[in-house]
Structure formats: structure tokens, C-alpha cells
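Only one chain comes next, encoded as C-alpha cells, the form predicted alone.
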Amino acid sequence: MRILSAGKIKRFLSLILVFAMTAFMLFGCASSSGRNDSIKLKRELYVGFAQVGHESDWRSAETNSVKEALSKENGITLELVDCDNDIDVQREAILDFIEKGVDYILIAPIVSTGWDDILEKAEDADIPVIVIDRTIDDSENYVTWLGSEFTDEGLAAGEWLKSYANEKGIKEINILEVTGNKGSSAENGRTAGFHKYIEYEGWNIIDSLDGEFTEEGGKRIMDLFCEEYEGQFNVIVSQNDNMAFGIMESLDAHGISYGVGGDVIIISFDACTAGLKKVLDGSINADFQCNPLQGPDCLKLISDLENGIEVQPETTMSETWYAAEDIIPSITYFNSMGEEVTEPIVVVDEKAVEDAY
């Protein structure tokens, strides 16, 4: 009889747990994130949706599972106001649906703050409001929130960095950050768990700017980052993946090496088709989903609502963190909620690249 040695016992109970996790994180989630074709409404309904804007694959891809699910077929008629990233015109939006006396209004709030008399004009008007993607902060005068929990993604992140750092030698960590909107939920999130690691392992963050969340945000800050602190930096945090290919667009235009067996570390979020691609071709290290496809638990809160079911405040969506090489199988660490937890790092094949949003 063959006596496997205690490496490979221990590498094969490994495996074990990472395929474990992954078959958790992708069939034991918090919300439905798949198709509600069996929900049908009692009432034809009029929703409005103040989207954030268009400024990345990501908020495409929201926009679009929204509209797919909110639908004529699906017994709703959905008004949606891009707001292009101006807070200004998504309160006018807000304000002009609660004068159309709307149904639903869904709100994905570009900041996290100054809504509390907005959403009271809604509830005196007895209009139930729904929050996705990213929170507020100054009001609960909503019936419940749909999205992700920013936090766990940096704090995932860091402690990615931290092993991989580890099993590299890496000793000197060296940050420059490219945050995305100041003020929303998405970067504060982010940001708080990531710098938990900075604060911790005593990592060195250079500079830390906004480039919000666009390609070409991402572009312009890489290029001021380059001028001021080339040979400076081993890692570059970008807080979403369009701005993670301007980076790259200007890495490449300086010269800088990056990705797997390059000089440079790359940190991303949201892991869309094009981000996946990129961590399949080893551009990023390492990916952390953000997962926008939230239309279906849309139309599954609004169908609960409308048949005087309770809803849970709070719907957290199922994500999975990605990277590039097979050194990091999983990863543990305390989450937002205080719990330890141990999640599974997915290598990215041609498959998860096909699967992604």
C-alpha cells in the first residue's frame, strides 16, 4: 500500500476545504443572484431606479440585470435616471419619482451621506425605497439594502497580500492606492478593511488618490504617481478594475513591469470579464468580486413586499476572490462582523473568465 508523505496529506486536505468553500460560496449564498422566473406580481407596477451612472463594466452590468429583472414581462414598468456621478441630479431624480407617485424608488446613492430629508418625503408618501450597491449612512428611512459588504473585500485583500507576500520572501511592502469615489460606501468600505492590514503588518502606503472608478481616472493618477515615485513602489491597490486597466495603461507607457513575475503587485475589485481576463494573462495578481448582479433579488424583495412578507434589512451578495497563480489556496481572517473566517482563493481558468459578469 502507497503511504502518502505528510506534505501531500497536508496539501490534499488543502484541496479539500478550498473545494468545500467554493462549492459553499457558490451554493450556500445570502442572496438568490440567479433568475426568479416563477415571481408573478398581483399589480403592474411603476419603479424608479436612480442609478449611479455608467462609469464602468461593473455598473453596466447592474444596470443591465436590473432592467432584465424589473421588466414588462416581469409585470413592471422601470424608469431609470443615469445620474452620470452627480448627486445633484440623482436627489432631482429621487424627488421627481415621489411626485410621479412611483411604486418602488431603487436607489444605488452615489454618497453615503445627506439623505435623511429626501427618503422622509418618500416614506410620508408611503413610496418604499430600496438601496442596492452602496449604502446610506444618515438615514433609515428605507425598507432594506441589497449588496456587498466593502469591508470583507479589503480585508480579504490584505490578508491575500499578506500570504502572498509570505510565500514570495516579499519583505518591503510599498502601496500606492487608486481609490474610487470619495464619500461612497464602496471606497470607504474598502478602504478601512485594506488599511486594517496596512496598520497592522506596517506596510508603507505612499499615496493614496481618487480616480474615480474610471479607466481614465485610473490613467491620469498613474501617470502623476509614476512622475513623483518611480522605483518607489511594489504595490498598486486599484479600487476597481477599469481603473486597474488605465494603471496598466500607463505602467506600460513608463516602462513598469507588473503582474506575476513582474516588479509591480496588482490589487483589483469587481472581477468582470475584462478584470478576469487580466488575471488570466497574469496583469493582476489578484482580483476580489464584487457581484452586481442584483436584479433578480430585486424583484424577489419588491415580490415579497407587494405579498406583505417581511424582508430582511439587510441582503448580503455572494462574491469570490480570484488570482492569478496556485500559491494561495485560501485565506483566513476576521471579517466586519468579528468572525473568523476562512474563504478559498479561486485560480482563474478560461471557465471563470466565461462565468463572469
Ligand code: AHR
Given for the second form:
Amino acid sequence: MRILSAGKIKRFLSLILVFAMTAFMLFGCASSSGRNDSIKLKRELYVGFAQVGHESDWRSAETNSVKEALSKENGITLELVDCDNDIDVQREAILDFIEKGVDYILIAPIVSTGWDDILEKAEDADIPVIVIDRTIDDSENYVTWLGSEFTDEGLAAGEWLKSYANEKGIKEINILEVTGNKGSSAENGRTAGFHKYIEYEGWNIIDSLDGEFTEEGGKRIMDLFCEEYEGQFNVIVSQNDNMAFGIMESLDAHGISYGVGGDVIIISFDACTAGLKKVLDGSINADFQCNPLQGPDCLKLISDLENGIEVQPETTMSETWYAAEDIIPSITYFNSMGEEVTEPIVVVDEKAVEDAY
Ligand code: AHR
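Next up, the form predicted in complex with the named molecule. The previous block was the form predicted alone.
Below is the whole assembly, all chains and molecules, this chain first.
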């Protein structure tokens, strides 16, 4: 019998680990987006949903997922208010839900603070509040939160860039960052996670501006950056796919090459269908998923609450990290809980694009 060397055993074990993690992550995503055909509510419910807006493909996917799950067929009348990124409109929508005496309030908060008084009103009216997507940081008057661990998305992006630069022999990292809306926990978390690597690795961050999570915002900021910093940057971090589309439009207009084989590495977040298409064609180098398919889990939470089953205070969506090239099979890093994790980097193929949202 052939005895394997310690090195070979280690490589074999890490391959098994990556395989198992891939299966877990893919299965986890599928189960989060699965249908809840078995859920039957005991009574008809009226649910008010104060949604952020319609700024991105991700947002539309989340809205559709919630609409599909909290549907008439499932015994729910859903009143959806698209707040168009306006905090006052979102607050008004919630006050209106309280006045109407809805059975549940669902909030995807535009910003993470300024909620204390409103949520106290919901509590006084005995209306359970479920927070989805972004977090609320200045009130505990809600039953549960369901969404993404944004800091881990930023940490994973940082670890991927570190490994990618090592692999490609890139010595200097000069970053331009286009963030999402300031004050949103999506922006806070991704910035906090990625900036840890800027600090640890001594990377140079040239500038960082708010592109408001929109394609127009991404283009507007990148036009400014191109005028100001042409020839000085080799990495762009775009905190969502729609801004990356605007950024690429601007880079094209300025004759700057990007993506695989280009002068500038592009990192994005969301992994929506159009984003993964850009990874597949090599325009975006890596895309860190933010999973918007939260509807089925929302329905399950409501059903549990209706049945008097205690729900956990937090549910985190499972997410996958994608890249264009097959050179970094996995990343190992300390996540926001301080745990050392090894996660696969999935190379985008047609199937991944088809399965996206
Ligand atoms: O809160 C999630 C973020 O908000 C997504 O990254 C972005 O696309 C959306 O608008």
C-alpha cells in the first residue's frame, strides 16, 4: 500500500473541505430560495412591507421574492410601499401601517438608525415587526431580523484580492471605492470588512465616494474618478452590481481596460444575473453574493410566530463568492464572529448565471 506524504494528505483534506463547503453553500442558497408549499396559515393576514426602493436588480429580486411568498395563495394580503430611498417616506409608511392595524410590519430599513420612536409605536400597538435585509442598530423593538452578514462579504472580498494579487504577482494595490448609501448597514458592513484588509495589507485607498447603489451613481462617481485619477488606480471596489455597470460604462468612455487581462481589477457585490454575466465574460473579476431571496424565510418566520413557535433573533442568508478565473479555489479568513472559515470561490459558468436572480 502506498503511504501518502503529510503534504499530500493536507492537500487531499483541503480539497474535500472545499468540495463539502461548495455543496453546503449551493444547497444552503437553494434552500433559502425554496418554496414553502407546506406552510398553511391559520388565519388570513394583512402585512405591510416598507421596502427601500427599486434602486438595483438585487432590490427587485428581493421585492419579487417577498411578493411571491407573502401572497394571496398563502393567505396574506401584502401592502407594499416602495419608499424610493426616502427615509421620511419609509417612516410615514410605517406610521400608516400602525394606524391601519396591520397584523405584521416588514421593514427593509434604508438606514440603520433613527428607528427608536417608530418601533416603540409599533410595540405599543402590539404589531410585530420583522426587519429584513439591512439591520436596525438603535432599537430592539422588533421580533427578528433576516438578512446578510455584510461585514463578511467585505472581508471575503479583501481576502480574495489579497490571494489574487499574490497569485498574479501584483505588488501595488491602488484602490478606488464606490460605496452604497452612507448610513445603510450594507454600506457600513462591506466597508468595515474590506477596510480591515486595506489596513492589514497596507493597500493604498485613493478615494471613496457614495454611488447610492445605482447604475447612474456608479457612472457619475467613476466619471469624476477618471478625470481626477487616470493612470493611478488598478482596483475598483463597487459595492453593488448596478454601480459596477455604470462604472464600466465610464471606463469604456475613458478608454480604460478592466477585468481579466485588463489594467483594472473590478470587485462587485450582489451576484445578480446581469452581474454574473459580466463575471462570465471576464469584465468583473469577482462578485460577492448578497442573497435577496428572503421571501420564503419571511413566510416561515410569520408562520412560526402565528403558531406560537419561538423564532431566533437573527437569520443569516447563505451566500456564495464568485470569480471569473479558476486560480483561487478557496479563501480562509476570520469572519465577523472571529471564527476562522474556509470558503470556496466558485468560478462562474452558464448554470450559475441561469440560477441567479
Ligand atoms: O441592502 C442590500 C443592498 O441594497 C444591495 O447590495 C444593493 O444592490 C441594494 O440596493
